[in-house]
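Here's a solo chain for you in structure tokens, the form predicted alone.
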Amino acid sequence: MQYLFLLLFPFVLFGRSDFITPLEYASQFYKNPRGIGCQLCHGEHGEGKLIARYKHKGKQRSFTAPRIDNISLSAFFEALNSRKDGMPRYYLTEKEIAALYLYLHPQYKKRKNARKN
């Protein structure tokens, strides 16, 4: 059910536009949700990333946002609706939240540069 929503999903969040691929949107959009990119916190694929690192209390302490590339379309929309420690809240609708899954999930990039050879 799932890979069929990512089958369906450009078309139902554009229809037909030449203006810009559904996949050039994602990109866009995870580059700049709401002022604050996604990279800047979860790497440019969503591999995850150390975004400091600080003493507390004489320990020597790391922060990092997870990696968000793998886990299912399900997980994703809770995680973004959701309150995390450190993650701004966006107030993303369903079509953002499916643009952003659009551009991480790792099937949809194979089948993406396979139709490129």
Ligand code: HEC
Second form
Amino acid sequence: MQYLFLLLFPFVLFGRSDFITPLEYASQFYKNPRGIGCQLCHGEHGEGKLIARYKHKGKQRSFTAPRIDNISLSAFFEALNSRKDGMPRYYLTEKEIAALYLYLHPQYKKRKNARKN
Ligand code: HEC
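In place of the form predicted alone, the structure of the form predicted together with the ligand is requested.
To see the whole picture, the full complex is given below, headed by that same chain.
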């Protein structure tokens, strides 16, 4: 079901706006997902990020957000539909989660790099 949706996603989304492509929408949504932007913790392209370093009981510790550009679609859905320590709960629709996955998906990045050359 989720996979079917991902396939149909670009067509579904086009109904929403005549002016931006699905990938443009997805990249904007990643930075402004009705709440704090994903990139602030997970990095511009989901590569993961060190959020803070701190000392706890004399020991140096760090708080990082994991990379999210290399996980399966089902793990991605699962994570966004459950409570995660250190991450806000967003209550996104399936469509929105699929958009974010599309944006972070390595194949999309490859295509983007290819266009630059
Ligand atoms: C305040 C920082 C913060 C923000 C903002 C944030 N996350 Fe996270 N996210 C985390 C942390 C920390 C974890 C690791 C939680 C854990 O290990 O249990 C995480 C875990 C995840 C995971 C699971 C990764 C895995 O390997 O299982 C996914 C997927 C994810 N986040 C996606 C998102 C998306 C998409 C957004 C934006 C809608 C977002 N996150 C916004 C901090 C954040």
